[in-house]
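Next comes just one chain, in structure tokens: the form predicted alone.
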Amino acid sequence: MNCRSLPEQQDIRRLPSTPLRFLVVWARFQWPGYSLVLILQTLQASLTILIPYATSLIIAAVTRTSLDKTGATSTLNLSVTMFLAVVFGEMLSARLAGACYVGLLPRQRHEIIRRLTHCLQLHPATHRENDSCGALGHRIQDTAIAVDQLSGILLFDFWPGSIALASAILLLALTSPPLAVMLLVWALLFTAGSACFALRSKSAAVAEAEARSRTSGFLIDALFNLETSRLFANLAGERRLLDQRLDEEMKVVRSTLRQHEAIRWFQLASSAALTAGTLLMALWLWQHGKIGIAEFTLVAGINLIIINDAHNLSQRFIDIFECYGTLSNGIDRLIKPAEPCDDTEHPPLVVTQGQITFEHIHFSYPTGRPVFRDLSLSLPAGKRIGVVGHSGAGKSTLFRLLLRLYEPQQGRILIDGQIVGEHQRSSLLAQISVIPQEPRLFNRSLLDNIRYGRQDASHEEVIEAASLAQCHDFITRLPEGYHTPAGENGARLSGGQQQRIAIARAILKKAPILIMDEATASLDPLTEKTLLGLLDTHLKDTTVLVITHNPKTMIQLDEILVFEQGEIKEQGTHAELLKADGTYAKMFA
């Protein structure tokens, strides 16, 4: 499977929930890789217990050499030959299989990361809000991680260690049926012991994962806010609330290692008993003629081979664990339902005069709080249409279901009579601009931040609409001028120079709806006159939906609809609604 080949939407959807199917995926993407690693550790397993083999060769030949010197050396000197052929082959595949592994693991990290993230973007706006930005960054950088470090697991301890065994079975079988039969027993309880282990172990790594997820969050979290922190003086408090997570997870750490022990134990007390079986046996046997030196030899150098691939599983049994957890933790948080996506069988929505229009809208959120029941409205194309209420009214949920980051239970929104949920969202997106309360600025170059509302706009343009609202000025005063970084979410700028940018990105798109929020808050008086103008003159056809508590803004305003736990409570121009002296005349006062 070429994952590039399939369309971008389905190709989210083929992203499996469960973390073995998860990996299964990038076992396919990469097939071809893979299967040339397991190729080459099959080999390289086989010959590392040929290695033993091809000693007691040599002890064979030595000792008939001892006896007959004539007649053995050719046959030490084909011995040793194969001695080294075998030493040279098992170095050369095992680097070989590092070469190829090196060869595709940057690419299939590359791959989740881009698929994670683009999967992330198609999450319903509601699924985000539980977890922060960087915490989501990091779940995605640590489940890439853990895909790849199973995957070298795997390939590189598992799948050798389980040729190693089966190679060791099947030449003891030829060599003493006793030994063989003793070997293949321990293989089987050993293996089966180490299951139920996996077993107990697997909600314990999911849970530490859990854990340690929590308190990376809480540690973003407290980090971003930490002048608030200043400013209040609580950073002592700050201190307590982290050793409060610490201590949680620390107690969870605490019952996974004790597990690990477990394993260690059972794991090492099983390669000890093999050693003292095997070499007891292989002694009993010698000592009664069933076996000679050599054979004795191919015994004692397959054990230490069996004991060190014991001992080193031992430790990967517990990384797989803790890689485990971090991916099933992953990919529970980022793998979720998309959102209904923009393919061939929508037409594009072409929006030309401007008209809104929301017909019975029902709309509850996941915690079960309904905003909307049997919302109607019609808002007219080209007009100023103000939006004001008191918190939780529901204002910015209105415009969140225009833009379809929320969709509604029943009813729907018409954007100049075309039903907006049987229209592409990106040909949606591109009809409206939107000016946010917080201008989360990227922390890229000015100019980069102004052009993100029309990546095509000229150089010319972007200053065109920097000079409109009023942010040209102080951007060319800045030592790198339009190539100025903003700095994280636009630190390096002051809060009215964040919003003049955010302005001019949205004068810049030339969109045929435009949506304020509260976007005069953080504004100069002059700025705010300024911009109050563009609405009579480069923006005078446009349908303009402003969500506002600032007076001169509602006086420019041709309509405004006063909202009231989701339902509109009055409605009229400026004037009319301070001659009714309701809601609206005591906020204005």
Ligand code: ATP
Given for the second form:
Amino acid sequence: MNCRSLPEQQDIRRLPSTPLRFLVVWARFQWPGYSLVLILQTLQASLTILIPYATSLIIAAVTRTSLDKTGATSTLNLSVTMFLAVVFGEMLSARLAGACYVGLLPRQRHEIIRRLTHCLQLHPATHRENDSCGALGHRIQDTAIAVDQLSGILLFDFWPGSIALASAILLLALTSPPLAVMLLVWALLFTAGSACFALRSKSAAVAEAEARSRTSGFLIDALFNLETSRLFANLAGERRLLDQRLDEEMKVVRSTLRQHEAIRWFQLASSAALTAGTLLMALWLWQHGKIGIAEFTLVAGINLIIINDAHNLSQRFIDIFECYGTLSNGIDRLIKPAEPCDDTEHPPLVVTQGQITFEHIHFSYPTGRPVFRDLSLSLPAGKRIGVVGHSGAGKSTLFRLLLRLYEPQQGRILIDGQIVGEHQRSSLLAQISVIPQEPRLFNRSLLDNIRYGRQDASHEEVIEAASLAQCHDFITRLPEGYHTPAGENGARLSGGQQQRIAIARAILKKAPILIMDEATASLDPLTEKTLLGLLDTHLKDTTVLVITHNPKTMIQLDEILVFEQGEIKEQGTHAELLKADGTYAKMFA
Ligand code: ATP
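Output the structure of the form predicted together with the named molecule; the preceding block shows the form predicted alone.
Below: every chain and molecule of the assembly, starting with the one above.
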């Protein structure tokens, strides 16, 4: 199927954040396929209405044949041929439309999931904090499914239903204008009534989708922390909390179901009124000789089709609201203004020395009080610089700003004299390795996890990095060696093993700046000592920034910054700071 391709970066900024416009994007994305389905569905719906017409022609011909056998046989043959052609054509166009849709749907779902994931990748860190990863994953899938269902309902129910109604009115206008007027009035009232219900149900549908996603977020969080609940013997407490969530959801669902029942009542009552009305009027017209038996059959046939469509639409209406709610909720959470990403108009950052300067930084998290007020500091190139201080002093925040996970409200950060905010973010991140406090591993092979540092690294380079990080031996002892999966969040490895994999990954990256955020906290003292020795041998020219609470690590550093409530209280070598007998000396003791 021919389809337009949306340019990678551009389309993320263009993804609309209202359900209707979002649907239009996907219809436009594969417009040739969508147009073909629409044409085939138009044909199918018109032919459906022609079936009672062809039947009425046969009845007229049969009536005439019984009076005048010779003259009317050819008319009967013609009517039967027409009937067969209409039935066959209706079936063929319906199935051809189905076949086209088979080509459209998987591609559409693929693209929606891909684009929404791309959008999520570019969310500012502040947005990502509000939802659990599992819940966001569900939202992406649910949004894609909602678009599929909505487009399916519009293409295969609403569109043919409307065409059938219009064709029926036209056909009746040719045979019996009063019945056509009646059907037209009914169609107008039915559409107006349905639109009123649609408007009233919209907010209930959105509230239900929101409640469902809140419950699924809670469930994911509870399951993720199942071990903690077991350890604290609080499984019953978790079930109680779940009950509360489900009770809240139940209230919202009940209100939506009430709306659904109202829609069903309205639509069933409308179709009953139409049945009774047209039948009585057709009888009256027949009794007064205004229509014959053939026209009467035509009216009855059309009536049946329209009533069947109205029944079908009443269920589809409900499905539409559910999908609308899911879609609206999904795009509300997933489509956010992208974080300033790799603007290609900015030059790449080139790190030659690795000298880092923070100038007059003011920063507070969106939900918190200020962490830094006018912080200025300079970190010399090629040195091992320690950042120490009590918990919550702002040590990790300092590096989050350097990595541009957050942007300072005021001030600027420079590396080798270049303002990082004015250079491509990817070039910044390419030159910094991070060994985080809690290593995050993919549930992929250990080889893939280590190679994440540099995707094009050779097998030998991976083994060298793993040996330096003291993980080669334990990896080769595993049954599947480097191909062993790490498990969800590295669950198949011990804390120390996970940390060593993260260290290997950072070594392999060979970046001129290395950030170690309590990177050796889970290691035994011997491994830690060996690893710190690496700083001297293999990372001689690297600027190493170390957050640590470990006195043994502090001794090995060239310079130490002591943080207290977002300010530098002391700065100097280990010996100088001990001599000063201030905060550092107390911490060290
Ligand atoms: P630790 O040694 O315990 O890791 P730290 O010195 O690294 O602590 P930071 O993580 O930088 O401290 O936190 C500095 C302050 O910012 C703390 O008061 C913390 O509560 C707050 N903070 C950290 N992350 C966020 C966040 N995402 N949103 C709001 N406030 C935050």
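So that the term is clear: the rigid core is the largest set of C-alpha atoms that superpose within 1.5 Å between two forms. Numbering follows the first chain given and starts at 1. These figures come from a predicted structure and were not determined experimentally.
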Core aligned, does the CA of Ala580 move at least 2 Å between these two forms?
-> yes
